[in-house]
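Given as structure tokens, the chain that follows is alone and in the form predicted alone.
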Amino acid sequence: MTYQFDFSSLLPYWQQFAEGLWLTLQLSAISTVLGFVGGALCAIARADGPPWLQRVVGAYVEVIRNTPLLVQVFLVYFGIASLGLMVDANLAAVIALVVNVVAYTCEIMRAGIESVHKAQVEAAECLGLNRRQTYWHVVLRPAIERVYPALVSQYVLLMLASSITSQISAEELTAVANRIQSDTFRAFETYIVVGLLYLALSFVVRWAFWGFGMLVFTRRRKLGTAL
């Protein structure tokens, strides 16, 4: 038995593919920004916060990292609805993705913060830098640079994991593919196209992060050399 590929039946749906791809990018971008901010704050709390806050953040990280993302998505979507609040599927998807990626970002950032030698912090204090200046210039910026490749990998995985939100009817790329294959009965071709789109999107996201890293960290090194 031979299978006859027919990609031509998917051509009328190119606009739906594009819309799903665009929503995937939006979900990923919003979740990445919020996740990075939240993860950095949690990392600071775990590394240098009061003991009770360290325990709270540590418990949150362990719970999130040891439960499936799909379960977290369902808990957010159906949990909020059970409280009597109607939330759009896309908003619930962003909330769930942010809750998830904050925990992973926290641990990555904590590793970067702990890699900064205490002597550098002491030197900054001797120079008269306040706590905020010390954390930004001496701790956070070098820490981010050291763990930047790990952060990039995590955020690319986040983009791929956003496909799970199709289970709550978020109209991202995988949800669009599910609908198209049910209309055309060409599931093999549909998911080949979607797989290639995710692959291309992964390369685009990595290149974007690479360019951003080169711009930010190369400029920082030049300023440091000039000073």
Second form
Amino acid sequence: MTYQFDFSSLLPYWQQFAEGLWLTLQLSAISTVLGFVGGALCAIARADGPPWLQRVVGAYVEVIRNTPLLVQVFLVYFGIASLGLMVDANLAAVIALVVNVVAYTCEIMRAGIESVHKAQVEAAECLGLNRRQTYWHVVLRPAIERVYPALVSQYVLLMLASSITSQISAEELTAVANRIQSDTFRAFETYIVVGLLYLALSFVVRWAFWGFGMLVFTRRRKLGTAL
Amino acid sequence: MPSFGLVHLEFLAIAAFWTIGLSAVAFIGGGMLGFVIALMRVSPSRLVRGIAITYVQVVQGTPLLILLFLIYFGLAIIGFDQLPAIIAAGIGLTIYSSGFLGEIWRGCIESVPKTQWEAAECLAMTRWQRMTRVILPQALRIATAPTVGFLVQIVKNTSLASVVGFVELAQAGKLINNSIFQPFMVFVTVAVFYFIICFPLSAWSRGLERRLNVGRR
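Having displayed the form predicted alone, please output the structure of the form predicted in complex with the partner chain.
To see the whole picture, the full complex is given below, headed by that same chain.
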């Protein structure tokens, strides 16, 4: 093999890499927050909503989970455009990512909610907690706590999947890499650098979630173990 | 401008077969490699375990898109620049699925109760016998449902093979959309095709899971 690696020609582009990384982080952070809230609401609707709502949410979850994100991204981006609305690629990316991750969050949270024992709810009723208190203290919080690791994995996957939005030219890390490699003809090196950046980011995101979990789930902190 | 018609539907149907073909390649390749990874993950040697852990971390920590680009350009560098797209796509998806399947199967192997390992040891079985006669048959039962579930992920992720020039469903949809520009019609149809492939797999996986947990209800 006579290939000469040349990472130095990528150095002048460090600012663009940084900008791409920043946008990737922003995209994933926004989608994670919105996805969590939306997913929690969907999970509640699916567990305790009226039957028609349960069916609608169930169908939505199935459709999203059984079609690729790439196609969803195309549908949102080109679909909105064909309605005559001009929409920024980054906004379309966020919409597609949120629509996608809400479905996954809903499914994970539903598993958590279902894992709460009926006796716990009955006990809460006996203690005179009202519906909202029961939901928050007895059902939702322990449910989230229990599925937290699964949620974290899902959001790390979301961060990685945000690379797919480069296909509609949202200017995140992968799109930046595509541009730089066509500028420098150093494709292999560029993607190695970007791959390492994603790898580092996935570790950072994991640690951040771990720390956040330690802060939020005080019971787990006291016990020092996963519940 | 021509509108969406039977010709396009036929084109998509053919592309759907390529999607299924690529999924099969990824599943078989990824399954074999993933099995090795799973065994390495439970190896008594710390070095072997470390290698497998690093492999899994790297594969699960980088986007499939980047992995595909790396393989595509990497193959070109070592002199294979005339390879058909299915090879680059197949290798990329194989590596991707092996990282995830290896980790899924490790979980299944480790979920076989410790007493089973000890009992096999007491019967003076060798490590090989213990694995093939005691642990793996039990792990297999646990592994079916999540494996079928992961198949859905593989099918969906073949859509990314379009970036290395492989014409599967998503890429076919893009090509049709470029010529007739009816994005809603085209991509909804593409999504329906994916749904038709994936939904039975999801339902099957759920069914398997329910049957497995029958004793717990």
